[in-house]
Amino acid sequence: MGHRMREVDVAEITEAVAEMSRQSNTNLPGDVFAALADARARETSPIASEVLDQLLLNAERAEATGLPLCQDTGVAVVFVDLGQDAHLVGGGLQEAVDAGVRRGYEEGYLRKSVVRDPLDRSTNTGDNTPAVVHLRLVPGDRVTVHFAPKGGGSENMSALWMLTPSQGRQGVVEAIAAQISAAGGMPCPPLVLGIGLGGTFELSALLAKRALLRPLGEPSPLSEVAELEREVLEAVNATGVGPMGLGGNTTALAVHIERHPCHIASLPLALNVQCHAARHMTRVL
């Protein structure tokens, strides 16, 4: 062997996931709080302003009391970026993540929202497991764990289209604006929109979910993608859906697009809708 592997005990992953599942459900990230406050400052509709005031107050109260921001504490979605020079010891990754979710959701008195059989609602697993784990191998010897509990109401308004290449840019903007307009208040706006553009059927959806991890409102490093993000945000806010669907000019706080090359005959587009409780945390082990 050319160099030594760095050993990481999966117990550390369990510990990190347990802590993040409790904290992320009660502490709204600073970037999200700032975006809500900024939206409040720019909002012109009185009822929308009142709703935004309530959301800001709710976030402050949740943090002060240690109670969840929202009763829907989500499916635990965990992105693990595993350095290829790190060696996990002490057990399996999925089991370690699930142990963390089990502990965090029980100790935090968080709602258990997972059913074992999608067609039988009486099969609640009782501890919010299993988590959805996305594993990516990266250079180096660190293990980065992103924790993002995903609420059902906003997830239900997500969509995936296999557009034709001729629909192009306009087709992309129109599909998203129409979807958000039709969703109305159901996904609990103001929203954060994760968008996957290109790739294949399944990759576009994964890119859309991953886009939600980006710090709120941080534009894409690619200028033409950042421009498209601004265009989509404008189109979505022009729908007038507004906070909680009650009208106003704040329907979305941010649009994050992740782009990937695709087949000449394809134009996959995935939209992952996130409510105003955009909860995510990261630990590097």
Given for the second form:
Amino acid sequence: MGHRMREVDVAEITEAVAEMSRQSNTNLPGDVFAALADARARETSPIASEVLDQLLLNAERAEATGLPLCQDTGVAVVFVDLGQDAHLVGGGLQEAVDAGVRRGYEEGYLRKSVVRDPLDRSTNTGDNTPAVVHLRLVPGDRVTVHFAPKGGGSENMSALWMLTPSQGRQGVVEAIAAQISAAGGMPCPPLVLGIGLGGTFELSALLAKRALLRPLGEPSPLSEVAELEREVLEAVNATGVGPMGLGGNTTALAVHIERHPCHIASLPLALNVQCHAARHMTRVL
Amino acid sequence: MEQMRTTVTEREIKKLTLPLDEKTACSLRAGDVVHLTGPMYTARDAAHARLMELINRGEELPIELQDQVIYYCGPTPAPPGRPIGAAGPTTSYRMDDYAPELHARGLRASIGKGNRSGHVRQALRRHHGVYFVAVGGAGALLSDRILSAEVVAYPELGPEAIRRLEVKDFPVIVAYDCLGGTAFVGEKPLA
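We have the form predicted on its own; now please give the form predicted in complex with the partner chain.
Complete assembly follows, chain above in first position.
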């Protein structure tokens, strides 16, 4: 007798992605709103206060009007954690996700920001597909779908370094702070920083992106990683870049680090920069 | 929230009417909070590339530039009953190669987000222009301040088409002024 598989129709994934496309772009997550309000309360610069006031008001207006928070409604990044006892039926996973993006972006009046050929800007796919899908097999029979639309302005300020092991902790903190300082107002601070520390070249980047899915400001469960998160956050806010690069106490709202073992010769470090419109939603099917 | 919002109105805000004449532009200083009312044009990467092609060929532009303001913006589609969708600024540095030429032809100001090149700042000083930043990611709030939007060139570019907007109390901050001043952290005034 084979192991019992739970069947999940990919139409459910399409439905979840369509709904999350619309909702995530219109409703600022409560954790992000709270972090902006806390930052506003701490802010001492008049211009920074003005910018944060506008962001809080923007979240209210988006919810009231149904307009997107930001006109850059992003490329659709979808993390699928597939239980190994779940069996997807009814079609392909990528096709199902793309069908959800196509419907959600059309029905939600969201911007279509994807070109088929990176070197030919006239090749907009017209429906914001394809989505970027990251699949991971996990125990159980559930299918967890994370949806995180990613804007271009902040993505463009992301970076990856293959540090030498001797650069160590100080090298990590300095690289991140220097990158954010140089980026200035371009990635739309206040930011959320997703950091992948360790692994390999490609894994560090994936860890950095995945770190952005964590509820805002929830520290790493590993105490020494949580300590590093605090240190990086302090260093980044000490740059004084501030909201929109115009100065202030609030350059980043949170730093999330995902750590992974790595080769004795390596110290991979990836930084995925997320703007304050830190949109993320999750559905468990 | 209520308490926070009142602080915006308490602060001194300069209310200006568009188009923006040279004298008014020259009165602005980096860090000023300004509300703009009147017409402006949207244009971003693809529209700028096309304008530059026309200039290079010596042909007429589809919009008047004298004293005008260009907003670097690619909005979301307008939902039913609204003139435009979310309409926040895009990152300006991608337009840096084009901006000096447009300022030389009369453009008074641009609106975007983020720092710009020294060439742009020098062009602002030379031609008495201003660079404003709007708050990136405040797409719904800024959409509320846009009364009308009409595509006036390149409709085939979709969100990148050139639109003529009528705005009211559109909130911006002076990032670079015509004297070489800057509101950005880590930058110095032009020597």
